[in-house]
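The chain that follows stands alone, in the form predicted alone, written as structure tokens.
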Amino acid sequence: MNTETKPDVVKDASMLKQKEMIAGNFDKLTDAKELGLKISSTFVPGNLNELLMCFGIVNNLPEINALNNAMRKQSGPMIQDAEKMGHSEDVCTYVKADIGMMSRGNIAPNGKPMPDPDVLLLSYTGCYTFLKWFELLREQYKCPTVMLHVPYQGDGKAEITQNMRDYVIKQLKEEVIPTLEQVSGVKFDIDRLRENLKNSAKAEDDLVWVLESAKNKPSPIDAYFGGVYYIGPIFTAFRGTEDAVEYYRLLKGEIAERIKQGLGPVTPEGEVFEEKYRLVVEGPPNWTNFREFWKMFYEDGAVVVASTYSKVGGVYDYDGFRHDPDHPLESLADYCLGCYTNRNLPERTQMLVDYMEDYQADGLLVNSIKSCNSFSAGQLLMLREVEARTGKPGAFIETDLVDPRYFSPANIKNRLESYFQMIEQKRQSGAVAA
């Protein structure tokens, strides 16, 4: 009989830190009423976490709840509940998972019911679905709603004009801040906001260092599957906190050690020992089969060195944006205006081309999300344009965010294997030509 026992999986200090942060925030949310705290519901792209913290408001993010339920295999029945209520099959599955979660008692991952929000804060950034989603939430919760309208960058050239910035700042001063003061009973303190923004900038510096570490060969990180963990604190309820600063300090140290040792990324099943293919990926991941999806890549030695999804809550690496404590309201405006889904298709295409070149990628893979128009519109055109500009092959697959009905493992695996063969053929033809 085999009496050997498998050693416990050793988790990095940053992983333990993030787990502690997430658990603490859910406890704070579910105990908010007892603690005398107010709750906001808001979304990831363009969220104003540093501002909310000035009022002692705890941040709840519906997309994070939806993907959390998907990774725990609970989103499917929630989506079907929402469809029985009359929501279309073509509606964003984040929305339906959220509606279904509410119908089932709105239970948080810690097993406690999520209290109703005290305010709905929508910083609109390029996704029209958010508007309708908030209408549904407003009908449900009957609480104050404030919308920060963010102009779309639609002129073909990425440029935040002073008029755009002033328009957002005016809303912050006249609508958003007064509503948050009224809901919380706390007077706005701009010096407190400056302190929060200092923390954000520190964390953002370290996050960019981590993301750019993928320029190394081998890459010490996977910037898509691993990247969703790295971006978690900065995109959600922790940007602006000391906890976020500490998390990214720990993470940077761990990645630096991996580079020193010449190691590849860590996966759920251990190290990637051979980096065969370096990819750039456009589009969100599938959450319902996240590990199975990831395994299809690392089993064949495919490492994602850059991704657009890891910029959905802030583009810090591409154009150098940092939250600026010396210009606090201007900084919040520029952050909202610059989020990935608020950028036009020509600019997104150029970003992909630059990533392909800067990270010496072998090809571009598009994961098109069936129910997400803000990401999926124009992706095939972007793919063809990137192929033409870089001479590198592209591939197109389709899944969904949190609906398990739209994940076909056999189909995706076949397409990926065919794509990897295409990359090999491209390399061989290039070597022959040389």
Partner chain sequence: MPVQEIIQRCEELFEDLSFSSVRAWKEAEPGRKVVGYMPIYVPLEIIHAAGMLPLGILGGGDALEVIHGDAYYQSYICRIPRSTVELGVTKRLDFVDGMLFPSICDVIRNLSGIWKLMFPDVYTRYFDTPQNFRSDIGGEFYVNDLRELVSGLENLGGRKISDDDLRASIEVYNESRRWVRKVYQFRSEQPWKVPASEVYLLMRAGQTLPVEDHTQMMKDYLAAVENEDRRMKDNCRVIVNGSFCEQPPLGLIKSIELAGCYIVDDDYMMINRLITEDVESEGDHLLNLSEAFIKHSMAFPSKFEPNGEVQGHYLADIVKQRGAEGVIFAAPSFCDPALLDQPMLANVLDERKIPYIAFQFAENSGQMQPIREQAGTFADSIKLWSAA
Contents of the next structure:
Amino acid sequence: MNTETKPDVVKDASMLKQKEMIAGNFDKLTDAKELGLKISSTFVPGNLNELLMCFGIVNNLPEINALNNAMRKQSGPMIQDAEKMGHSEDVCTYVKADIGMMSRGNIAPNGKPMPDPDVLLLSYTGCYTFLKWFELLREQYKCPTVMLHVPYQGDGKAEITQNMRDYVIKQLKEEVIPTLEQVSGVKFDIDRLRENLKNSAKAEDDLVWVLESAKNKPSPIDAYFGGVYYIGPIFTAFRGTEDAVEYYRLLKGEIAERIKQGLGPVTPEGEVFEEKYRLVVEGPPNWTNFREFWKMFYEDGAVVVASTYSKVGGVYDYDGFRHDPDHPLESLADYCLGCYTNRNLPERTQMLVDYMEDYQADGLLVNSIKSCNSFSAGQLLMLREVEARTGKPGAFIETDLVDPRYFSPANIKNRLESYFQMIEQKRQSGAVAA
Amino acid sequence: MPVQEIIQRCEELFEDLSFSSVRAWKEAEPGRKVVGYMPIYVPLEIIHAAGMLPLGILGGGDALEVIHGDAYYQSYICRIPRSTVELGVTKRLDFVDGMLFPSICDVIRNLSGIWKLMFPDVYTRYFDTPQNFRSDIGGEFYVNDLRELVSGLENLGGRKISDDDLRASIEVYNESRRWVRKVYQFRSEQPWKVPASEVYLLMRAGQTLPVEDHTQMMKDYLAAVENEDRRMKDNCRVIVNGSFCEQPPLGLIKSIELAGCYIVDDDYMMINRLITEDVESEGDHLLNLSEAFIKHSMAFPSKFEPNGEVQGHYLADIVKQRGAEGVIFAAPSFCDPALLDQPMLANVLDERKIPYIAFQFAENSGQMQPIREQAGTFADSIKLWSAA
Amino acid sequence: MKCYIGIDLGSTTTKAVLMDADKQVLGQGITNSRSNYDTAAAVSKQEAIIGTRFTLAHRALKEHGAVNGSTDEFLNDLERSFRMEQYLEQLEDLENTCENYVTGPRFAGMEKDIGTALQEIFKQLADEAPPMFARGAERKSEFFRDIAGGRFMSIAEDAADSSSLPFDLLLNVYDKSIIEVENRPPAGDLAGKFGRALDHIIEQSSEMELQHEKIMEPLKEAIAVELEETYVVGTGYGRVRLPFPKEHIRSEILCHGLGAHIMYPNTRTVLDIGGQDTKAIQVDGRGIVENFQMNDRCAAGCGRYLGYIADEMNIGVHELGPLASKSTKVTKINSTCTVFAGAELRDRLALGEKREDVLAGLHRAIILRAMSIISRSGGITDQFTFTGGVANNNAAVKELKKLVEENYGKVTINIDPDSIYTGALGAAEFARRAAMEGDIEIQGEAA
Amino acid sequence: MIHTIGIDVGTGAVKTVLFSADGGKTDWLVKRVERIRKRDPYKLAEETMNKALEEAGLSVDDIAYIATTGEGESLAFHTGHFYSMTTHARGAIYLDPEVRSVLDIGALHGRAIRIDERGKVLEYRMTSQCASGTGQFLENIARYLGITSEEIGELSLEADDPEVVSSICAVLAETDVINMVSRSISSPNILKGIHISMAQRLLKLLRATKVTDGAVLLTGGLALDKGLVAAMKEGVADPKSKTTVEVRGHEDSIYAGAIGAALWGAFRHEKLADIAALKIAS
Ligand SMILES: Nc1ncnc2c1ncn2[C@@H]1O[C@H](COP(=O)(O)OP(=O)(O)O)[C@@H](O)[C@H]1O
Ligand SMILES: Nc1ncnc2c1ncn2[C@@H]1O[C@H](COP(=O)(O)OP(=O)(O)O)[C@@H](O)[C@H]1O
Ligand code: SF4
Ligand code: SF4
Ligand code: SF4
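Structure of the form predicted in complex with the partner chain, please, following the form predicted alone?
Below is the entire complex, every chain and molecule, led by the chain shown above.
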């Protein structure tokens, strides 16, 4: 997802490919006006890239911009700019980082200003903040804004009702598609959509293979820190493209090779470490101190074998969902409805329990994000439930996504160390007892 | 009935954290059921039509000591869900047969899942309202949503909800809303006669009393207050905005008035008046309820505003309508809907040159000094400078 | 003899526990944490060694039947006398240091008057020492800083009033000197101090003189035993700053869990309220931590909070509990921001509430916060152990007991008078185990 | 000619001023400040007022209006109370007519106030319930370092390599400071570090009131702290601060609240007289 934090020791073909894709996309965005392309801003969860591609619209994701800025240590001042403009300290920092970026000329990572969007596609999926975020952007850009309300899977059942699906499809047909047609001047062609969806499904198969490779011991990937890179193309502006298909093909090959060699995950420092603890992680990572944070794990031999964050932009492994060229709009609707944070807590909890078991993890770590009520409200109960159902210890740390003020390294390290020592001590005495 | 007596009754209801009056209602007849709901909006008509008592749950206030609630929530989440969980864990809500969690924000949304995990035997429902305001899209979704609620409550109550039940309930609530509007109207006309804390308590009583009793109470109150000898003070007129979900401690509302501000409108307990016009009582009732929400409901932060042109205008409109001199934004700490909405509202106020101040609270805020300080300064400045 | 030492470098106090190979605690030492962590660790260790010497002396005297059955009393006298020696030594140091600070433009022209005032103050301080260390006397605190500081302040205030010297200047000289004195590594010469202390007691009691020989022998022996620091483990808030290699450092959570387990083997839940943190720990039947929670980023409602309150009221922390216990109607306090504690207290008093009621409310507020953290860690299961400095506070304990019963029913609640040493105890046990494991390995190699 | 008294009851100190007013002309007769230091602030307020009267050779009966501000709402002997921001704004304009904003920094609070040329409060921000970065905190640290509050400023100016405190919490920050001492960071560098982080917070407060230029007057006890003033100026000079405000102090800054109260008292006195006159006339 990000060019700067790319592991620099080992340069696999997939990494180079991704780097190139990202750079290409930023160029496309910043040069959109010259290229005669239209830009849509939209969110990662519920992002309708395949649909946007049908209209030749380029996809700009403010969340990704915010995290990019955080990784480049630029988000802090942006957030403060937004707070100066009257935004509260208490609210999601993604929004504030975005607004702050805007006030600083919206400079993309390639150094060029990002043009204003032509349309705001408000896919209101799994997060309340999205709604306010785009209302705020609309105030600024005064461009057409189309709301796609994706109802929450609220009732404890792992089930999408026909009413929800119909509602989303109807909005796609009668609100989203007409607006996009109008903005782009391109007529909607469902066959084009089917083509894109076919590509999506192919890439999704490979992505799932990659994520599930963590079931190996040692795991060849880190499904949280490393996972962030692996999910990048699928979650952003590339789902449905040939490029993404190619990227995942390469990635799959490389990981198959690691498994063969019995290698662990690639880390920013390149070296292979001994896998001592296998963890499942719930909650997004911290972006401002991403490397420092990751290091706290691999230094102590902790590997993340599964994470829910790698499901925010679509859950493909858990219940086998794929975009479906034969049911284009239905599958877009089901995709939106099925995003991780659009699922209710009992379901999220069960998912964690299943991950713990399927990936033979030693414990669950919750990284609770101050910004994100969607993720965070309820995590403490989820932690308890998972502990009770799996008998494995859990731990809880608190950071923020893009606000550097909320990353307290000493504190987090203290907790992680205590947690690892706890797993170790348990394991030893467990061995003695057995 | 004298005002004191009515208010005292309201206070008792307000302070009673084990909801004895509701328990008594339930026990009065076998088979009675109570359905709790969180802010802001659920269609009370349907609960009423099912013969059940809707119980508004607005957190634990400042009298509840929260011990277990904090075990479920991080420090950066507002307080209402933790005190609500505390009410649940301490069995204060053990008589509640169903709980509805409306779509106001991610915190309440997730609370529905927490409730399911913690109290698997309670009928728990996340209640979604549409963000698409076309009758044929959002409206249709909502009608189906309501239908699911109806059948859920039918299962819970073990009896069908008939058309007549629904019609009667709609009429009862239409009357209730008319009286709520009267109270608000009266207060904005003669705020010295109706202190904000009294209106608050009166509206709060509506969260626990059967609607018919509450309507009667409002009638009694208005009749009684006309005769009260309360003198007008040299206060300024303000609107309080942002407290639609977690409620401020009563002391805070009093502090605002003590510091020299008459509150002439607010967004406390909006459920009492969210629907601004009578709901049509003939025809397809679910459709009527749906149409009322889609076409005649007040703006609030969790509702998408499809028209960018009027984004944030609603507050300034209320200021004008109520003849207020300023706005006090009083939002709960960490309340995303209120806090994200605020800059947009403030922009419109700026445009229209309406002064405002903003502070945050928690339902258990203890120190009123900073509140008085801010409200006082605001009042000082309106008073000392309004003529200039 | 082989000794295993655990040092818990806390945010307010540093504790050391010295253990022998049989898991017997021989000595405990405590001092206030200060800016020089090495000194804090050294002082606490030295205190633990002193404690050990007393324990050994106790054993020796018992064995020899030296003091006719009143061994305990004798050792108590000896200890108090010893403490006084220490106190006087530090007082002298402080006085000398203070004198050096009476220079510079701010003192221009007043040097002499201030010098005289200081002499007066210190004379009075020294005069006050014997009664302070007399049998049955209560001291405001165990720490030099607190005892000397409190008295210095009030004597200096009077002195300033009567001589019309600015109080701020006296205060300033003291503030400057105290850090310096505190951070000076303690003077050695334990044997000398023991000797002087002993002389002191003997001076006071003719009976003792008779037994002089019989006492001296075993005492000398006890002092002469070589205490070998076989293995030292550091823990606590400041552990990373200890000059120890990584394998000699343990997380404070694990140490607290283990320490509580050693004190009460059936412990399942541990609450520790320290100066800046409150932790709730769940342990299993072997003392292994299963879950824990602690406050972070905000020190509201921790021990320091009581410190601020005590400062505000100009009394010692250990006087707070007894005062609060007198309350009949607990005031409701909502904000537990430590720094605002003083303001809150003032506010409430200004509103006409009684001091003891407000104090009781403040205690309750702390415990309520702790209850939340406990709940977060998984609640309370039998048995429950309360540790950390605040466990010494009876008002806090009272509120805790009440709330525990209300929320978790009847569970056994353990509070050890030495609970402040829990972390250090766990660390000492880790030290012992580490050394034993090492021994096993060595043996294994040899075999 | 009338006399008015303004009493600012703070958490750290009680400030009292006595004014005479004659038509548009006002004269400042007496000023007194008393650190509270564990005394009863209300009693202290009364004592200070009596001392001020003595100094001016007046008696209570000569005073047309006794105005309180700060925490003096419940004082028994006042004529009326004004809220702190109202009075600081007015006091600031009196002390320095050019300023258009005020930063009031006291023992337990910080307030940024944007005002107009008449001293009207246009917008403000206050620090929250958390005590990090207040005067009390600085005072505690200073005491720990063995420094009097009067010395803080001078020492801070000597810093060559300030070390910024990272903790948000005032209590944890104390430990940070202890850590610093253990790493042999000098007192000036520690104090300056605290000043810098306080200055950043205060500038943030100021920016939050949409003040980015013009002159700002520091009022309250910490206005006397040269180190803080310097840190504020440096903070502004940093282009990242995006402000070009001119930070000003005034030797009588600490009295701003009391002055404002006394002046508003005079204003109200006349208003009340007018109203009374109206009543009599009608
Ligand atoms: N005798 C006592 N009575 C009451 N409180 C005490 C007593 N002794 C210590 N404390 C409290 O305990 C706190 C220190 O506890 P401790 O466990 O040593 O903390 P830490 O490990 O963080 O240094 C002090 O802040 C003080 O409030
Ligand atoms: N000469 C000085 N230099 C630095 N700080 C000072 C000085 N005099 C007072 N202070 C600080 O000012 C604070 C009191 O400020 P003040 O505005 O009176 O507060 P309050 O209104 O809350 O009493 C004290 O905390 C003290 O630290
Ligand atoms: S609240 Fe969470 S999901 Fe929503 S925008 Fe913020 S980080 Fe994303
Ligand atoms: S107070 Fe605000 S954030 Fe909290 S539950 Fe209510 S609406 Fe949501
Ligand atoms: S509230 Fe008080 S204790 Fe908590 S962070 Fe702020 S200053 Fe520290």
